[in-house]
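Coming up is one lone chain in structure tokens, specifically the form predicted on its own.
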Amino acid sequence: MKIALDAVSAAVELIRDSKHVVAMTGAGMSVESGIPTFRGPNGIWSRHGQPSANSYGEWLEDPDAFWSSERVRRVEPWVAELREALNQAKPNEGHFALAQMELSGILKSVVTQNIDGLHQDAGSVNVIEIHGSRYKMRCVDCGDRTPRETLFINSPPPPCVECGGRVKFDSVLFGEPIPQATLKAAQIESDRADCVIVIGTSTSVKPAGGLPRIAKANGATLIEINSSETPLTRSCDVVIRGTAASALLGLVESLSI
């Protein structure tokens, strides 16, 4: 897809009149690592079925059957999947042009819906893991969080060393409220920013989708980076249509950095 310049030219100006830019990253800012997207006509939630909207509610009602299943690895075959993909991925160009963007000063911050761990493999630092990381475990009593050692669990997650309580994976299941530290940082980011790049996101999922509503609200000016229109769209200062890396190594050259 062709990038139209007078987008990018009109992005790259409202950076530059921004002290606090933020990116907000969606499944779409994944798709050239060739992690697929969730919804969509080739999204593995389309092919292969939606989960249960109350995940998190039947794991705290039986999770030795949930630890059980990942034992026998008789996950969903969306799971299987996706966790495939995750382990064949490495960043992209878009992840990496955000990473500059960081180091030179003009990106603040990364709050990603993503758990792949990409921006950081790429070099970016402050990122905030708003669905959670597929690295880590973590206490859903306490949210203590700790590194997941591997892909599959053989044996339930020992108790929290810090309270006790129950372990999980760090993702964020349906039904899952988002862990209250992590939600009080995207939102201050989202508050603190005049700038929002939002890339590749339905913004449909909320709260993560209504951060950058929030921002507007307050005064922020807003880029879209998608390959197609969201129902964010109308509320954008500048549409730029086309891929997250295509879009972002078009930002960086205009940027000049």
Contents of the next structure:
Amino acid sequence: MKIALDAVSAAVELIRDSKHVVAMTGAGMSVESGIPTFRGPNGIWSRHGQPSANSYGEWLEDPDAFWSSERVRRVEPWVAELREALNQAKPNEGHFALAQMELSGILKSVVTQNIDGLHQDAGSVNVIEIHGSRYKMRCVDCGDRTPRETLFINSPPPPCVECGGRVKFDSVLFGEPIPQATLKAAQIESDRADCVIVIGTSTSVKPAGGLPRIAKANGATLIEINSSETPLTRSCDVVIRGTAASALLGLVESLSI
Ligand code: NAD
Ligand code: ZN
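Please supply the corresponding structure for the form predicted in complex with ligand NAD (the preceding block corresponds to the form predicted on its own).
Below, the chain from earlier opens the complete complex, with every other chain and molecule after it.
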């Protein structure tokens, strides 16, 4: 997909005029790293079907049964496909471009819906993982996070070492509230932003998808990078129609960093 140079130039101008630029990323950010989106024509759920909309409720009700069903779900096609893709994935040029923008002081933070850890692998430091991380476990009672020792859970995790509470993997399940501290951190960034680069997200998953709209209402400018039109497109000041890696590479080159 060819990137329109005038859109890139307009984005560069907005970024140069801004003091607190924040990137908000979704599944489209990692498609060029080989991780498919969930929704959309080639999405994992579009091809295999969507999981239960109440998985967090099921976990709360009976964690032991949940972990047992997790073990069975490991062989379900969509889980197998996702795990394989995540295991193989490496950061793409877009992840590296954002890390470079942060290093040069142009970008203040990345608020991501992705759980894949690829922003950190590329060198981004100030990353808020609004839907959690596949590399961590979390206590739902006190919020304490610990490294996830193994990606394949074969037995229920032990209680939290801090409070004795209930531990699950950090990635947010359907129906699960975003942990308070994480949501607060993301809201602070969207409040401080005077320019938000919204990359590879349909903005349909709430509350993450609402943050660019709140930033816009507070006076921030919006730059959208997406291969397709989204419900946010009409509200954006600049739209770069293209894939995340090529668009961000073009942006970094034009910013001369
Ligand atoms: P989403 O809202 O993140 O939408 C994906 C968006 O990416 C769409 O708007 C699509 O047009 C766009 N897109 C596709 N390929 C692109 C590319 N190469 N460059 C730029 N844009 C591209 O939606 P979802 O897939 O429904 O995901 C639901 C939730 O699950 C989100 O929170 C998402 O972040 C998470 N998820 C995470 C991962 C991951 O960690 N890599 C993978 C799948 C889903
Ligand atoms: Zn705890």
